[in-house]
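Only one chain is shown below, in structure tokens, and it's the form predicted on its own.
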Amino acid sequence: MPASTAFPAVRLALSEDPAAPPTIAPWIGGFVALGARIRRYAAVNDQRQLIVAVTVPRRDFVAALVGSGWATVSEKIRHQTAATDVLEIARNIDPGTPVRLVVGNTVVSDIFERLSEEATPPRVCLSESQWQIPAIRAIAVLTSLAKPARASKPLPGGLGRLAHLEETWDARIAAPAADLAIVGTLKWLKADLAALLSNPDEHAAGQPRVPGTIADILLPDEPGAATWSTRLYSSARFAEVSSLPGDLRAVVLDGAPAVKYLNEIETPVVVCVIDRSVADETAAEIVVQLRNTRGEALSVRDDLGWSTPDGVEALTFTVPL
């Protein structure tokens, strides 16, 4: 089924440095714009494995802003603002379960110990911490959680905003999807994840505010995070990884070293990034030879309503999964 073909711009800013001026360029928006694409028509197309190769200029940002297109299209979200939608889930949760609060700016990961309704107003009580019912305005149930943590609410920033993803955020925050993986080259994309995305109409508009940085919107799991969405792996490591978890949808391979394991990933989305400042063609020749024997080709703009920025080549088909 041909996603549609309508594709508004996405205009978006990076900086790296909040003291210097954003860079504004179409790739930025363009490449959240084929992450959001790609999720859309994975919804919908779910049969074969799908797979998209970008060749680019330079590598830096491209999987980090595919990743976060990704992550703004979840699945429907729940509301979860209201007290008493907090204290009906409360009511069902069983002491020793794992669980995360979303707690005014401050993001709480803890075990369930009890709620405590005699007390007024009525509190939830965790093994480290205890927190009123009407200062909640976000609780979900994980399925297991290494040890406590607690940490400062990621900011929606300007991606956040663009994609209308404020009124939700909350609920998001508690129980983000938590289905992508990026494997690369770890401080490359620790430093890509660092920089600041910002919306240049806001500031255009006279309304500038906080940008928020790409981690804010793709939650990284790193040691002590109290919440999480996108698990980071490795390239020089990933032979290592005996399975990847089957909650993950889709994976960005950044670069050579990953994109060497394509044939290895049975996840229905998987995006290759190809850098063409690096002289080695092993990972298009693997792109190349894997929809040569076993692809069927999809279009680019047709299929995933994608319209390739200036300097960037792509291919996309799909393949048995």
Given for the second form:
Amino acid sequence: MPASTAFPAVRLALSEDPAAPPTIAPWIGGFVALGARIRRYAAVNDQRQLIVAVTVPRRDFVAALVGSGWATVSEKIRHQTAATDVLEIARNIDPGTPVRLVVGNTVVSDIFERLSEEATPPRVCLSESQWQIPAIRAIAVLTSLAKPARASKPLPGGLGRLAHLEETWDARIAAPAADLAIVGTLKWLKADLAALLSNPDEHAAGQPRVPGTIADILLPDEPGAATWSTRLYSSARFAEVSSLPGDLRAVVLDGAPAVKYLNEIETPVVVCVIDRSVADETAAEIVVQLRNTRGEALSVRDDLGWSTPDGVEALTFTVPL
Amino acid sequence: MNRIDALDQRYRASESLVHHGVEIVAVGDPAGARLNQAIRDVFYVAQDDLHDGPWGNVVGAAKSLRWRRMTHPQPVMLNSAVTEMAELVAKYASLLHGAVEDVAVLDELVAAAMAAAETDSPLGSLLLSSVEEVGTNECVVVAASKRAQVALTNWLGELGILVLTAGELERLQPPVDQSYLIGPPRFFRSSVVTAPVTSEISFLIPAWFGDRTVPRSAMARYAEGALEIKTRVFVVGNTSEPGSAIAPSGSGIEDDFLPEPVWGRSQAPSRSPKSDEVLAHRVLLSGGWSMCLEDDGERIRALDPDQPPGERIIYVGVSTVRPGTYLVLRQGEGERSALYREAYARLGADASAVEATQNAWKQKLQECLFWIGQQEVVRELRARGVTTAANQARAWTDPYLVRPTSDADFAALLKWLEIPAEPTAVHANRLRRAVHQAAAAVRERLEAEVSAADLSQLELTGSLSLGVATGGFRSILATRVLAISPHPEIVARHETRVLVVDRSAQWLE
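Having displayed the form predicted on its own, please output the structure of the form predicted together with its partner chain.
Expanding to the full complex; the earlier chain stays at the top.
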């Protein structure tokens, strides 16, 4: 993709305390934009594995922001908020199938037991609850379900509104793409995901709105989550992961302990986040060695259409899959 | 300052350093220059015997003294590190008298060492005046090692001047704009300039030290947006240097200025390893230990003290072990045999069937290696789509390496060996899972130990005993890699990863 089609810089702000003014900095929107650019590139260039490495002064938030950018660009999601659509889908679900429902401000994952059309209005009966069809805003069949769960519905927040995700939000929450994983230090990642992302232009326009957390966009796969999109792996335990799920399309390796697994990752896209504040340079050496032995160089600017923010180095190349 | 603002400041400090560069103050140091020249003369006359033979200890002690002259600039009366090392130079030199011809060179080395130990370093007074000019609360002094930090704190701490190691600077992030680093840029981790904590950085070096290059990040050469840090060099004081009648300038003496271990005479082995042998590098470890680490093995357990509790025990590839890595090793017998015993126990009644299929494919691969040789095996496997992992072929015969990591590689290997994929692949996967479970159980115990331990001891002493004694595991030690031998050796596979007592690291800090 030529640079001339590059999008304007994305302005975003980050905060950990809803009461304090958020920090506006070019790297915040920059990393979200990188995630989006990578996904657009990968959608049309999937013959070889794409590897993108960035070095940053510290790793904080980078993997979460890049992942958020990736998640905002998803495959076309079918509108599915009409009750007639929901009824039609429910008629074709076999009893015992795991499903996910979005009802009002609630997300429910459970086992589908039956559709009760004799009731008025008709109802979907799950193992632990029942729901009237007109109230169901989206329904999706799942391939598996560890155990039933119910949670309040995440909201699109500042980034979701910026990326125009509101219109298809319910369908997205019912069936998010489960195609991204982040490998890193879980304790740090979870702290990053709890941060609030806001659009400073909304404030400037005098329309302060609920910012939303990074987790609302990334939807981490956590115990008890009613819906999820992004798998999180601990780099300390990653040696014990025998193989990654086949539906993954991108893995973000966050920090040196994770990047050291680069040569074993076979997903179409790998993003390496290298923390320059860490004395250990082997992560960067592994990336450079892979580029020099098997890689075909690309340009972050010309091929991905992304400009590095100040203080950020970036490198991208492809290798045979 | 909150975490996000502090982070944003790091991006700005990086940007500021790219625009303004770092300052290098080169301070005239005639006594240090004389010592340096004397060492280079020894290098010149002893060229082939530097790392071994009679010169080994003299050179080791002299290099260590020179390192301390650069990194311990406090006045002589507070500088026992320098005096002790100068006395060691004299002691080892006296043992050499009569054993070597070049007595004059030796005598000059001893005289230069003694002079260096008796003269205050001009770096010290310059540091003091610089800090006072900026304000003792407005800057931080960064030492090149923990030992130097302790010594500098004894001197500067009373004046209220903060002295840290580079690692402590990173962790504590003091709210100051200026740091003074004592020693040449290459003696520090590159992160001090590529991920700066302060927006202004000065290195204080002796003028006789010629290498003033500032490290770049390991990716900078290929990266877009690469950080290029310029330098501004200021030369002060008496920079006269002694000439040398012995070592002509530009004589190509290899001298990396860092203290180094005594490896003994070593060179690459002239034969190939036999079936139960392996190429390995000797790894020197804190606490007076070493071990041999095979070149082709599976990951090895390590400890990352910078990670939060619960995620500190990690695994690293053997090729990524570096000086500074903390390896976590079982004392006594190597750990893998115990891990596999536990894994087979977890398989219960199926253990013997799994063991049989594992033995069968490993045996067949072993035979191929024997009959057609490793190079040919690797070539055959590459032709069948086993890519970068093919040169692991010999390692796969190791009973303590379950299977190739990649499913596709394993399938291709079994097909080439003409072994049906099932049940061999299923068995290997079950064994792998059992080994992972056994390793995870050990890791959980170690994580608990590490969470309770005082990790500051690790930085100070380089090693830490983890009293894990349950489940057949004897005491486990976390120990810092000090150096890795430049040449591989051939060792029996069962001798790898076993701790042995080794004092070769005595000249390192």
